[in-house]
Ligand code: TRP
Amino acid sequence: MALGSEGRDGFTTRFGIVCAAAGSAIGLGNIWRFPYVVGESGGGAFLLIYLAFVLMLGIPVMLSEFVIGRSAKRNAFGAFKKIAPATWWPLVGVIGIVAAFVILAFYSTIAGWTLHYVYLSVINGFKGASALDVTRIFESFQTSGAMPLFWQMIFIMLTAVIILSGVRKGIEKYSKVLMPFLVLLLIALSIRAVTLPGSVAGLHFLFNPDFSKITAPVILGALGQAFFSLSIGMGALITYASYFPDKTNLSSTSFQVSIADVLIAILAGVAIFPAMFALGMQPEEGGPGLIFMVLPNVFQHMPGGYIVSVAFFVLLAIAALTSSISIMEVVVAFLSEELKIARKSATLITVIAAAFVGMFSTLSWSTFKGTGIGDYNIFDLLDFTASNVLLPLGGLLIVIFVGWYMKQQTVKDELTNMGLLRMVVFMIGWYTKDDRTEEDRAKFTALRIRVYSVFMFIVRFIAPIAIAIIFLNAIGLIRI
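Structure of the chain above on its own, please, the form predicted together with the ligand.
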């Protein structure tokens, strides 16, 4: 295992870094949450706003987390404490830790459903089932209580096992090989979906914006989806970046990860909506069960559907795992570095707490059916609180921290990789052992500095103001 300068475990290869960050970002958020939120929020117009938010707000927040994490080389709470000692800033880390629990609770519910669908696929449980049967199979599972709880606990334990196997070995290894396969399967599913009779309406729904559907809560929902899907706003990427080596190019990593994340979400949309319209389902009626009610039908109508179905749910479960380890790691890194609890005990404590809260989430459709606020059950409330409240709040504070509190030289050093240490290494010469000429290098540096000024303008002004307005507008405190 690679040990960094301070004896901390760390990522080693460049490819490993992008894959681990992408592994965190790409998960149920893209394939499960994106289609159902788009369905509930009116389709194309939501998609456009979501894309704008990823570009204008998501990438800058991600980059800010990278800057904080790599410069402090601490967990989400410790990073604020180190950069801003004797201030209230570490509270941002506390918000992140709370958010991590809330997300882990409902995320593991859906990941558990995914594991059950691996099992159902293996036993060929959908053979000959009509669309109505597929829906019934899902609903009877969802409302059964014990089964979903069982799978959720399995998932939480799997996450813990990977966490305990260490940062580099665990995360890097699992992330990098498998995700390309998931993308290939999504492409195959999309092709099948768009060639089903009656599917065109689905593409129309996804890509033709109808702005009459846009309301203040829908806009907040787009922000929440962007933040959730990119894994930002609660310090998961602060924690990951604390394991990055000094030579990682933070800005290009944030672009690559965000673009991959968006493309996979859109691909999931192209696999789901055409199929849904072909089946005669309404986009807003799916809810959290959407993909589980739609995709088994698609599998049945494609050659090799059995194997595709098994592979798809296995890979989705793995995508969920590489995301949930990044969520759990926030808590484990905090407990072990700040409270000096051994990693093993820290993981155990986290597992027990997450399983406890998670139980309420999973039982939202059975034991706790009818418990909630308005139309929202416990599951919806956990998701809403994390995605639409805690993450935007965390993101807001993170950009203010980087834009206004941190020493601007530190931020610049992180973004340009031209900190003092790197200058020394550069002069010693081994950094120059690549095939770029001096001219290339000059261009490279200039480009990074341009990125810096655009970045600073966004994190100081655009992002804080935009996030604040979106949030206050949605809760009705201001009206625009």
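Numbering follows the first chain given and starts at 1. Rigid core: the largest C-alpha set superposing within 1.5 Å between the two forms. Note that this is a predicted model, so its numbers are computed, not measured. Compared with the form predicted alone:
- The rigid-core alignment places the CA of Leu237 less than 2 Å apart between the two forms.
- Annotation for Phe205: C-alpha shift of 2 angstroms or more between the two forms, rigid core superposed.
- In the core-superposed comparison between the two forms, Leu339 has its Cα shifted by less than 2 Å.
Same protein, the form predicted alone this time rather than the form predicted together with the ligand?
Single chain only below; no partners, no other molecules.
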């Protein structure tokens, strides 16, 4: 087994690192929510704004988590405890761990639905069903109680099996298989969708720049999507980075993960909307409504629809699994390292606790229907708490910690280790080889100082303000 510092398990290959980190960022939101928001919020115009936020803000914030995790070689809680002992900063790690647990509880609900729909697709359960029939199939399943619970437990156990195998033999090994498979499935589905007669309208819906739709809330939505689609704020990236070898190029890793996250989301839109428009359907419903009540009907009217249906829901299940692996690892790493619980026992404890809380989430539409606060059922409450409170709060404190508390030399050492500027240097054609002149080396040194200064400026000033605006808007203290 490849062990990191102090005998910890760790990643062994660059490809495995990128696949695992990308798997953490890429989830169900990429497959559905992102392409839908792009289409409804100005198409290509929204996409350009989103890409700008990813490059200018998302990557620096992701790098901040990488810096904390690799410098400390600890879990989300232990990293803060090591870097800032005898302070309140470890509470930031606690926020991340609680967020990860809450997300695991309600995320496994929808992930369980994807497994059920893989099963329905394989047995051709939608054959001959009308649009109304497909809707009733979903509603009947969602409110049945027993079946959603069954599939939720199956999903949690699948996640646990991978976690039990450790970092190298579990997370890295399976991520290196699942992520390329996910990409290949999306490419195949996208090719099939765009070759359908009338598919151009779907591409127009997704990519046509409509700047009239760009408002302050849309810009804020793009900013929020840039931050939270990258798994920022819940300790997953800190935990994963703690398993990175010292030679890992943090900057290029964050860049590759961010670009992969964006490309997967765009490919999902290309796979979904051209097919819908080709068959004369409009994306009138959002979230689970489209995935579980509209798309099955789309697939069965499409040439080769059986194969497409199976492939699509397998794709959804894989996206959910790669994300849940990173989420569960946050909790397991904390239990095993801080409470000295054996990894097997820590995984079992996490599974039991997540299954128990997740049960209430899954039964929100049946046994516990009507239980909640206002219009929010238990599932909605867990989602709101994690997405609108814990994640932005954690992300805000993380950038403040890196920008204002950590020693600048530590941050600089982590970022320049094979890296903060290697990508920039490559792009402009400068290389630090021995045959370069003193003038070339002086230019490189000056560039390194400038780029590091830009990173610190973003982390110290821009990112905290941006995240604070998202946080305050999400909890209703301000309205934009």
